[in-house]
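Only one chain is included here, represented as structure tokens and corresponding to the form predicted on its own.
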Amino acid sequence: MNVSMIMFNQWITYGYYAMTFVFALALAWNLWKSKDPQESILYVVILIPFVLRLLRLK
């Protein structure tokens, strides 16, 4: 196998992860500020899936 396609698919991994835990971060902050009980709830279960993946869990 190619090394620049694996060094290529790393670079792919790590932005994804990248990207996950934006999003993730962008939720948990939502869901600080949040001052309704039914939106933290809302925010917690769109949360799960996102840290489920930072933790490499499928």
The other form holds:
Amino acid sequence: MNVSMIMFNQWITYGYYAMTFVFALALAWNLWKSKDPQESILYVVILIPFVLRLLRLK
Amino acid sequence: MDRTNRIKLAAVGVAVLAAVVASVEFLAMRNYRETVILGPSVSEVRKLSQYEPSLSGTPNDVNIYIMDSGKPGGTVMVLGGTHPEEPVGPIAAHILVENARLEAGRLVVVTRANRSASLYSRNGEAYPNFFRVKTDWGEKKWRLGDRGGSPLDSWPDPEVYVHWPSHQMLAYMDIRNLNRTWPGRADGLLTERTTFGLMNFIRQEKVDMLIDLHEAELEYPVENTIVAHEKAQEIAAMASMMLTAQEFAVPIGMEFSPKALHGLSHREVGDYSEAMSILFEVAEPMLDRIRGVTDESLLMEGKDDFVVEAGKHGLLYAPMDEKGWPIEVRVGRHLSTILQCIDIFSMMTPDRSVTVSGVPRYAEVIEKGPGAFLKDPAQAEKIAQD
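Please supply the corresponding structure for the form predicted in complex with its partner chain (the preceding block corresponds to the form predicted on its own).
Up next: the whole complex, starting with the chain shown before.
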């Protein structure tokens, strides 16, 4: 019982990392496609915490 | 390359540079190990995972320093580092481990009760990553952490934290706050499993009295006081009277642990074990919202003009003047209060007495500074790391 609940929590954490990866990918894609410089800078700024969390640096 | 792409490239470059700088600082803190010199009475250093195996391999598999006199008596346990942004707990805990001589019973010390919370700082509020205490042999350095465990070790938080077993609803981030997760549970998140492990230790090792070391902002009403479970009320009341009459310039009060406020050590440890549980608070101006420049000197010297001004307007629950609340006053108060409570406990239960010597009291810490009681790692025979 204990192990299964801890594992369940772990899976939720992995799910959040997966979501972070998807959002980071979407932001990077939008950055790549964007033609507006101001919008591009905004995408870069938003991307930083997603990348740092994925690398476990934040 | 057109202008837009050049701007994109420059923005990515600046972002990578900022991320690298931030990451280097972050890793320096997360990987820093604090050295604890094992004093004359330390007989054993255990791991918390011995009492809750799921903590093995996590940052909260903390060291438990056991000082055993080898003579019959009781067991007193002291927790430092429950909230790592309150530095007096770890400093006082180090002084205990490095200096205490046990003449009867056992003294158990945890220097970093929520180690995960000490591995990152509150940079958004300009908190420094480290703090240092000057000693005769150099500076001793600690991590200044945050209030709750690191999201790298416990993520995500729930929308609402439902405390176990009371089902009281608390703020979401309190699931990572060690002093909101007592008595813990074996299948919970990291901080709940940490308090569960500590509860197992308290029950299995028959701890008689648990002391949890804290600091508080002067705007907070629970200040310069001993918060006591019903079982520890007499000890807290006597300690408060004696310390106020004989030692402290600013009185120390005594408060009852509220029965309906769950998750706190002074409530749950008393309810779910045989131990008496008490919690100490002392004033720390850096925790106040109305403070000015937030840096290491404010943390250690406890002087802040804005907090002084707030005191003039009657907004504080502790006296505040230009002298502030320096670290020696805060450490001295906690050490004297620990010793006083142990003395009173031993007097009231002679068959479970704990006798400690070698630990400085308030006046001595103020006179010499806490650094005078921190040993040089280069000269140490035995060390451990947190």
